[in-house]
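Read the single chain below, which is given as structure tokens and is the form predicted on its own.
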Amino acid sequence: MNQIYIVANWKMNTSISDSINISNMLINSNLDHANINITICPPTLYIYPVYQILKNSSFQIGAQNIYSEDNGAFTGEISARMIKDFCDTVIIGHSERRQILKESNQDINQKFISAKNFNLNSIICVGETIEERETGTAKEIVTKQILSALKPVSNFTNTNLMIAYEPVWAIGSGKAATAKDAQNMCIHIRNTISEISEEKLSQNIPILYGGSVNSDNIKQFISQPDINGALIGSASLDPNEFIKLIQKIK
């Protein structure tokens, strides 16, 4: 897989004037990411302004959220219908809404199929808290998140689905997986993908590491054959840092 892909998650940051300085500076940086899919997820009531600002340009944007209705009742929630026309693609289950506000694997696999029905590429989060790594059940935590998130979609192709993994306890604790470890699981979610896809499918399915990722540790993650790119939190909220993960990467 020749494309790398890296998504910028803005997380609950930034004032509208962070996003658009944020945004002009990546416009106007002339960075150079040929073969860099990029995607920028500012938080949802700045979408539409960073969507103004990079709408002509080789970015894409994503939402960090989807509720799992097309709409109705649902006080403060967004939908992907609602988003479909400034987002390409929506991250779905991050570890801080499944241990901070409960969503459960059946939550994330509704929202699944609301992306998939309204034409976005979904990025599905998966991975363990230390305490399941150290009691040894990572890998069939991760296996159950992966096996519930898409079933029963079983028509999901390349080209609308991600996967992330993400070990709870590397999240914005500076502290990141080893490269050897990250690997480690992220060819064990190829091959869980396998059991559900066609061969060639899960081994074209791009899976990415997330977890305090820099430009200091970015090469460490991608040079692994089965890591084709990195979920960036804190250091995507830095424009000079972010494109110098980006100069790393060529």
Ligand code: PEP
The other form holds:
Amino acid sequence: MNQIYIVANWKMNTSISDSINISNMLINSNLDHANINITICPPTLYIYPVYQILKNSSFQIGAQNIYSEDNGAFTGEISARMIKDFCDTVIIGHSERRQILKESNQDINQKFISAKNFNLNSIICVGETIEERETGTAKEIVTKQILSALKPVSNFTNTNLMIAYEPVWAIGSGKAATAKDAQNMCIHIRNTISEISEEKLSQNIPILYGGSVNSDNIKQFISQPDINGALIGSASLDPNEFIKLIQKIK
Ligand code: PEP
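Coords for the form predicted in complex with the ligand, given the form predicted on its own:
Let us now look at the entire complex, which starts with that chain.
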């Protein structure tokens, strides 16, 4: 896979002026990012202003979450049907949503089905907690997260599915996984996908690593054979650092 995928997750950070400022800086940086697919995921409220700036550029826009229903009496929620006019992609099952907002594997599966129905590209996040890692159940947990998120869908492709391996203990902690450990889990993820799809398809699904990635360590991750890019939190909030990170990939 020649393409590298970089996804910026701003989480519940950035003001309206930060969002506009970062978007303008990205556009004006004249970043040469041929072969690097970059998706910016602002807070929901700022998707539209960011879309206005990035819509005719080579940057893509993603949402950080959706609800599984298309419309109706679901106060405070937002659907795939609503975001599809502004976004190409949606992050589903981020560990903060699993842990803080108690989303289950079943919720994540329903969201994936909804995103797929509206031709959105889903980034399904999986990863173990520190306790699961220490008790040796990390692979088992990740297998369960993947199989329950994807079933019964089988006709996924590299245009409607990416997986982000994000060990929970590495997110926002400044302690990234080693590139070797991340690569091992990403092979495991690819093998798990091949159990429910054709072998060739599993080879084409982009698998990203996320967890304390920055401009100093990005190269270690993307040089691994089964890591096709990165999901970036903190380092995407500083436009200079984010631009530097992209330049390092080149
Ligand atoms: C994330 O939010 O998915 C993430 C990986 O955050 P950070 O880069 O800050 O660890």
